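Take a look at this one chain, the form predicted on its own, written out in structure tokens.
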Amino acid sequence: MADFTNQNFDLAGKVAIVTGAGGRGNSIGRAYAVALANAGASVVVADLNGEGAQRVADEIQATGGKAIAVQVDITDTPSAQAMADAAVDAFGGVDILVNNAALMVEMGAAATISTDRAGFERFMAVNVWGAINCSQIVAPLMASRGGGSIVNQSSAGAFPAQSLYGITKLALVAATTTLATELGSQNIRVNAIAPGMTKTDAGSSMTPDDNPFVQSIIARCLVQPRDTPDALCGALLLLVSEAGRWMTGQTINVDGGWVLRY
């Protein structure tokens, strides 16, 4: 029996894909990609915005990390397959998939009661099917390397869901437990992170302090209502490293105590 050390968080030799990693400014996806690279992983920075993905990959490379940029539409199977193929070509395989890409700002404050079918299907396609699609493609690659880790990006806004965005993120929690059940025999762990109100460009535009709903959340949080994207990276590194090898089918809330679960 080996003693636990910080080496359990080391990702040297691992290959990670992070979707939605080249988006707006100080995004969560960028923070995830940088954190994985800093822990030693080779990172595929994937985003619908190819230029944004390249900027983040360049940033990682400038500090000595290994990264490539890939433009991807996660809802399109050939596009997601090309992303996985690029990971194999560049780094030899895939060990980690972070399904971070999602629509949020694009959903605005659309009320579910008045959302048409086309809008609903678009949001579900990106926020739920996109994660399943990428997982389907990457899982065999992970299995061929003895296992791996998938992390889905949910939201504190799913507990309980009170918006169309929340509906999609709660559905992603269900996808997490289902994929964990189906892939466990292949030593592929599937978990989720549910961030609270994060200080990103996108998050700040959606949760202004003067919004009554936001004020109610601020009043509920036990330690602090907001934090920067790097505050989520500790949970990510736990879930994708040897340190979290006994965890699967779980959703970790990182939100200052907004959501209390037992």
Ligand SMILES: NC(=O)c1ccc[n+]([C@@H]2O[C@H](COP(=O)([O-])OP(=O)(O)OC[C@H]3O[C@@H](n4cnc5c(N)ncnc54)[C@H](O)[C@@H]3O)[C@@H](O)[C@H]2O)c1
Given for the second form:
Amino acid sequence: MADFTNQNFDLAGKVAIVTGAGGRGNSIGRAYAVALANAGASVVVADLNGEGAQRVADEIQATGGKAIAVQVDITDTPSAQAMADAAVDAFGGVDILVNNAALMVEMGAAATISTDRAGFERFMAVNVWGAINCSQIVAPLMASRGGGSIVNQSSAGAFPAQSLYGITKLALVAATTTLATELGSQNIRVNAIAPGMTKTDAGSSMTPDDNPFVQSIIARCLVQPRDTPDALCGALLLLVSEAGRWMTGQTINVDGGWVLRY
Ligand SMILES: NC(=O)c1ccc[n+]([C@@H]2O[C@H](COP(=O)([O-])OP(=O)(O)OC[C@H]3O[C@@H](n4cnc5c(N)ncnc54)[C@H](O)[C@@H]3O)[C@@H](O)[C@H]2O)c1
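Can I get the form predicted in complex with this ligand as well, since the one above is the form predicted on its own?
The complete assembly is shown below, putting the previous chain first.
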């Protein structure tokens, strides 16, 4: 048994894919990609917005990190396969997958009671199938390297789900326990992070202070009700590194105490 040191968080030699890391300027995906690169990983910055992904990859390279950009539609299996192939071509394999891409702003005020089947299927396709699709493609690559770590991006808004968006994010919690069950024998751990109100361009546009629902959340939080995306990165590094090797099937709330649950 070795004593624990900060080295347990080190990701040198690891290869990580982060989806949804290139869209809006200030995003959680960007923060995740930068944090993983700063911990030593080679990072595939993947997004539907290829130019945005390139900007983030350039930013990482400019500070001495290793990154490439890939334009991907996570709902499309050949496109997700091409993303994984790019990771293998550039860096030799995949150890870490962060399923962060989602529709959030786009879902806006979409009410479950009035969203038609086409709308429902689009939201589920991106927010739930997209994560499963990428996991299906990447899991064999992880297994061939002796294991890996998958992190799904849920939301405090899933506890309880009070919107169609919340339904998709709660489904990701179930996908997390299910994939963890199915992949544990291959030493692939699957966990999730459920962020609170995060100060991204997308998040800030959706949670104005004067909204009564937002006010009720602010009142519930035990420490600051909003924080910047870097506040989520400690949980991410725990889940994807040796430091978190005994954790799988878990969803960690990082939300200022908005959601209290066992
Ligand atoms: N900001 C918050 O307050 C908050 C809170 C809880 C959870 N989240 C979750 O965190 C994640 C990132 O949020 P954000 O605030 O950075 O939002 P964001 O909108 O900036 O990031 C989402 C990214 O996903 C990409 N994307 C959408 N559809 C895609 C597809 N089919 N294929 C590939 N990429 C696609 C978008 O281009 C965008 O870059 C999302 O999963 C969101 O639901 C955010």
